[in-house]
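In structure tokens, the next block holds one chain alone, the form predicted alone.
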Amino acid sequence: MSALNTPAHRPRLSLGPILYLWPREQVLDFYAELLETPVDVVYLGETICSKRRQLKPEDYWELAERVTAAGKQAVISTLALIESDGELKTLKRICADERFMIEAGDLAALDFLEGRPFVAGHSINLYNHRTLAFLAERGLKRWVMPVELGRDTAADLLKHRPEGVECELFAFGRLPLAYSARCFTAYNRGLGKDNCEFCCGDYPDGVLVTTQEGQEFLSLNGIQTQSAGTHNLLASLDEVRALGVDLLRISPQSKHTADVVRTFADCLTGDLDPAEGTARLSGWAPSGLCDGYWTGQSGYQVGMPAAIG
């Protein structure tokens, strides 16, 4: 296995590619900030909506390169959703670049990957050590555990990956629950998906829904739906060691990204308590709180009302 299963293990700490549409100057500033904190490996690229043009792949390509540079490695993140022909040719452009690794967000990237190492991110359907054994034959070098998956799913999961498979845990962030081929924002506002007017622009970390009673309990971002509580996998970080987890996926929100993946590093190395940090983290999440379906149990159970699962 490529990680030591036991307490003292660290694992490493990625950044994941942006979730919604930010002006291009704010992306730029954003990854040359990040690029100063301690994050290993960062994924760049749109995984939302390809009407989302700020940022060409070529663009992409040169933020990896300074990637690269800093001494991080850069993953390019593709959509998780393909729906067109037009999707169909950009994905194939951006797998026809072998200079970084891809993350494939859909399993049509395999068929222009040809063999190459890639990782699987957590849109993909991963669920079973079969899948695993699969994919690993295909070039599946590490995999990002789909959000749904708890702990004892993530323990059979490693119990069982082939030899030289990363595992990843999504633990930062709004959790991307699903997708849909229709624009929820853009209905929010009483438009179309075709002349949505890049509404999502408007709603840097999201459109908060309510329920009746007036609780936040999901957030529209484009065709995406994610959580309103922010995931938070701090609070569990020796049974994310002990299970021997290789990196941690903190999700870039528009504030305090850079806060949030110090104050983990900071907990990984032990010069701070998780405890400590998972309270200083609580300050950055506007909706409180999750850990999402880490335990199985519903948020209800343990305590924390903005929990999703």
Contents of the next structure:
Amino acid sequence: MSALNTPAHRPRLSLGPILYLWPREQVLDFYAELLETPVDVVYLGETICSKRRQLKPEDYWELAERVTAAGKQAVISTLALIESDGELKTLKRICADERFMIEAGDLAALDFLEGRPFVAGHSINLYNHRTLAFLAERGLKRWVMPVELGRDTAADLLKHRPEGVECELFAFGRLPLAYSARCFTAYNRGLGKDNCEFCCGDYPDGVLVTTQEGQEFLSLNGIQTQSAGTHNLLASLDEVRALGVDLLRISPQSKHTADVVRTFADCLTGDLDPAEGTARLSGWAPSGLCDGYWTGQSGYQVGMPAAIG
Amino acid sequence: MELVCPAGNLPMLKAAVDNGADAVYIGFRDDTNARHFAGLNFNDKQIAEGVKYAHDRRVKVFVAINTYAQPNGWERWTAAVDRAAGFGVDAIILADMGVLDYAAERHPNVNLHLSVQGSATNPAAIGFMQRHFGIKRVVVPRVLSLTQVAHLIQETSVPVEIFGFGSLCVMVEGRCLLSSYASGQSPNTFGACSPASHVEWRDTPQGQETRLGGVLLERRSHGEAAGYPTICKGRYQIGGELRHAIEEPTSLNTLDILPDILAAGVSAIKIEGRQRSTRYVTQVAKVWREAIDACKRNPQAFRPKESWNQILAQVSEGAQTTIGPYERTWH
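Would you mind giving the form predicted together with its partner chain, to go alongside the form predicted alone above?
Below: every chain and molecule of the assembly, starting with the one above.
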């Protein structure tokens, strides 16, 4: 068991897959920069749209080699929603490569990964012990909690988790809320998905959706709908540590991701107070911070950290 | 092709049975099903009576236990599965892998269907569910075009059910958290999208406002038609424009493509709307029964009757209907 329920327990930091369409050069520069940070695990791959091919599986494998050479764990992430034959074939090809751990985004990946070690991403619906045990018997080594589940469910699942299975929380970033057949970026540009002109490339952090009274509410990223608010668990770091969470995921954004990683890392080593760290993060969140899901409220809200002990 | 109709209570079940449903789907009065609304759904006595009424008329009954069980309520889901099995229903519609695992182990002779909330959209996902839980049918999310549905049917040995009519989910079902982002409760965790307890309607000088969990989803001029507020059908500012950024307030109607649905080899067509009225299910079941029978008799000559579309338009939510994702241009 990696969870040691002691004050010394220190979760590792992971970098989630890039959810947006960034130019190839920007992606390569991004990883060059992030490999210099104290991040422990790096997830690589396209998880949103199969039409985005500026990096191919081969490119991600090459990046994964670099991640490994930097002394970090590389994990290959896969599409959250699989509809077409082409997508299924690519997924099968990615899952057939056994050099790196793979993160399942769709149930289809479980079919291909069964019997070897794998990670279940947050878009796999793992809500209870029986599902956890069922997947653990099939090779699950780590799961990323569905983002709408809060600390009470996390505490419950962590208390009786199967031996050797790690728990990762989505700790910083715009929340992945929904997936659709429709590409909303194209839709709002008057285009269809089949002739999208890769217009999502114009929005490195998604397209902002604001309510009629000016509340920054959602961010549209191709077929994915995200929260506008940046979910942040740094304010609840003591609680997260006490629960024995193994990994905290930072979801890439176009600016300040390395700063975010360092801020989390400094709080984990005790060099920075989480409240002060959270104040820094709020300056880097395009539409402000939220953590309502964690505290059992609506996702967009900002909750109070629970009293520990 | 089976016609599967919704029933939120006993009068609706009887109306569905009397007006041509081949199967009726229902839920218990708690958060174990995706239409967890106050005053809706069945207690044990009503289920027993409903099952008898339907079975006496050779109509099947399915029980939906299609939300995701959380650790603090796990026993509610297993108890629901045991109860449904005890009533001799024709199938239990499940979404959660843990609950499926329980049901398959405890009740190996009960038919299990994978709910639309199970979010299986391809042959590999369906194959995984079939291999482990022996599912006898899959209800596919509203993300595939009809061409993709037809192809999927070729690639899987599990019979496929699709949604034909009713409210249109824009997101892949089972993986949409929009409702809980604003209200704290989602179809997965609570069995409701936009739970009524968190919806506010307010008349203001600027117009009529609808909110979910305090978030303004829509502000319309007085007199504009208003459907039930969901985040995906709200009107927002995007790129300097005020618009329905995700989808218009439309509902699904596939009557126009019924011959193609039949030709694709779809095993069952589902009508959404357990939260609707007895009048709704009466009208919709009658029209769809007539349409399916006409289409089976002569698919080439099939044209939806004007009177059918008029009846369906009267009971549709929102002013417009759409073929939705079944048509590729919708994507």
